[in-house]
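Taking the form predicted alone, here's one chain by itself in structure tokens.
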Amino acid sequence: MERTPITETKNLIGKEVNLAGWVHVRRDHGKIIFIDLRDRSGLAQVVFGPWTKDLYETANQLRSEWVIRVRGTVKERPEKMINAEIETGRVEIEPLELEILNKSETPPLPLDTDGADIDEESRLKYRYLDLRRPRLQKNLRLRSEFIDRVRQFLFKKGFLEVETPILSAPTPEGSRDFVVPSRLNPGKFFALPQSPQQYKQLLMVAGLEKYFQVARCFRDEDLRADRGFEHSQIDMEVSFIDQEEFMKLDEEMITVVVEGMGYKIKQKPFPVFTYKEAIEKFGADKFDLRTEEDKNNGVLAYAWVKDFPFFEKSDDGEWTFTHNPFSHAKPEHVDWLLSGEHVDEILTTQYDLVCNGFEVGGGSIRAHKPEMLKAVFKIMGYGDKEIDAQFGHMLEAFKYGAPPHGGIAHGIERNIMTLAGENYLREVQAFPQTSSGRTSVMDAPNELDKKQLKELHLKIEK
């Protein structure tokens, strides 16, 4: 008999169903035992009593988190017994068969709360148990739906989903790279991508015109509530498009996706602020436009920020980029960029999307001519040999008819945090790192044995 998802029982009164899941709660009322059975879809109440004969004795053994299968008949609950707090609250299951599929030890942490009051180390050590919480399962379903709706929107717009390499070369994205030693090339290393920035631009040179992927990205940076060593992003790039056109396309995508998921957007079209206006009005380029009433009603307040300074002074007094070096200067500032003049006044075509106080997306129109990209690195103090060694492949590619293009990356975790009303990135990832930078469940980072170190031509100095 085919298994029935628990939530479907509300529409199957009088029918026989086959359910399987975990014992959420067991309540013994003397001669009657109530079991709340839980699967991914929800809860159902199963009632055992003297009329269930030998099943009653088996039910008496059950404990929380045991895995069971129940075949039974869906009955309508008496009016006074209806539970309006759950989706199946108008029905209950009269069991015909009960099978214990697996027993469970007492869990090392309570699973009948939302988990917010439990310390992070315990939750992530036993993440496979922590994820049984309805709140976290809801967040992961939300994440899955968000990605699916984005995909469907982009496919309808003619985008092609393309994967780019994980093992790559270092790239100046503003953070430290995670590096991977090469066994076949002693003393040399791959870098894990901070973003697919260069590859997606090369795909535009290749003539794909509309690209996207759900990209895994890695950054060895200091951790905080909304930032981890690894994250996922909706990565997009489009050829033959300007800033206004791309922002319009992206705004349409976000609107279609989040409204399709049942959310309300505060203002459409999204308000647009220059970086200067944002700093003067809000004191930051990430801000929250919601009122208290908006917050209570789960409203999403999106806004664009554009016209960012291209360069800023680093701690050592040298010029560095504010977002990434592959952006196009505003058309009226291209001559300044090429000549290296008025560096502090050059604005870029960068655009950031903010929502409810978080930056949920960032992109720009890109440099597509070799002289412009080279000028950026010249301003940053790179010599010709250094530019050629690190970016010669990009400069070479741009010589062969690179089209104008631009794109954006939407951090999936930050977007889901805003939708779910969560404050921590770990609440919307299945297996996040701890705040000390260790993995969930598994013990990593860890030491390599001597054989592995030898194969990789590595020596550890303490």
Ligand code: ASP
The other form holds:
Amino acid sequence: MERTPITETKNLIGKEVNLAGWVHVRRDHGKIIFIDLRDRSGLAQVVFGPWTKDLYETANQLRSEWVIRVRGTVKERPEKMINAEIETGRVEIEPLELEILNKSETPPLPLDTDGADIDEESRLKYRYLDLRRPRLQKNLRLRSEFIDRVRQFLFKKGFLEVETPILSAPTPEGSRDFVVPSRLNPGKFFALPQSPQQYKQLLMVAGLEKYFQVARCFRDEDLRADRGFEHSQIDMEVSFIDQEEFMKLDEEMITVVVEGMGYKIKQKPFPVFTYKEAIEKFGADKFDLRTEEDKNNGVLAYAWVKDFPFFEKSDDGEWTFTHNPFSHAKPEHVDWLLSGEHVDEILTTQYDLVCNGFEVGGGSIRAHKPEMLKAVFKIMGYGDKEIDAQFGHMLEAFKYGAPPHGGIAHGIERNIMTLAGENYLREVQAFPQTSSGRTSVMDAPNELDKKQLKELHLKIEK
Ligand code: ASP
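If the one shown is the form predicted alone, what is the structure of the form predicted together with ligand ASP?
All chains and molecules follow, beginning with the one already shown.
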């Protein structure tokens, strides 16, 4: 179907156009019917009156969200009819042809508001309608543009985009795993990746040198405004790079990407705080450096936080990693790590990127020698057997000339939340989970039928 994006009509006065989209609003003024026609690009007004003859009768039947095609002429609006609020407010369409492509029942939720005050359950049950809102369309467009610009930047820098498995062995990122039973291996389970951490490091062992992926990650954790079971991240890893070099490269990427999208960054180069300074100054390792004025102007206040403790005591009194067990200790603390001394003083090469109060990225230089990685798990109280069973493949891989390497992951949702000024992750994902952990539109999680349970060698105890 040949068609013109609706907002282009603003530059096509006097021309004939073919438009297709949804009836956003229909206003009936007796002899005149105004239809606000909506497509992905925006809205335009189509005017039906006695002069449009039999089209008027068809227009009379139209209701909200019906799908129509209109061929018509773009006219300049009379001065007093100009609407400065919309992009096409200086023009209107005089129809020559009107075709109903599909009807719609009355939508179960209003679509001509920004949707913020509608309950989450209804919005997500009818997500395909909810997504018709310009605000959500804008957020998905921002997301797509952000990823596109990241890709362009990374390809220019010689990165390779590589996909890694979803059905896999566990990778610890501090959450519970989602698991998938194996039909062919009774009683055994895959884990969905909490991140591609191990695979990306194995790609460095494989000699790829510069990797990235728009990676899907799965973490079974308590849901919050900025956390879902699933999120996507720009996952990167580079060989032969140190902490400072990596932070510089990453900062360049973020700067090029967000400035390219028209945003203003508060301070460049990004300010850097040690974890200790951040806690002393802000009482937390993520903080908002914006003034009220910055907030009103959509300014992005990035900052780095580094020099985190490698370990902390978990609830059961054992040492556990604060960020990432695969990290390299700060060079001056490697000896402590290897000997298991001064554990509470060992700092890691972790760097977190903070923006407007969110942690929008985090990474580290990695341990690339088997004994370093093994020492981390030893401190965490793992025995040799346990280490071997869970991470033997990494220790083995590191025996064969693993290059020094480091990387980062940028949570896509949190980055888009900061760009769009949204407070909830669900506003920047197409089909998010509800806050009680159920899927949008489709009814999951759900029960399996007996046959499937049997095939998977599962018995349900209630
Ligand atoms: N694997 C880390 C994460 O997903 C990021 C990284 O260290 O590269 O948070």
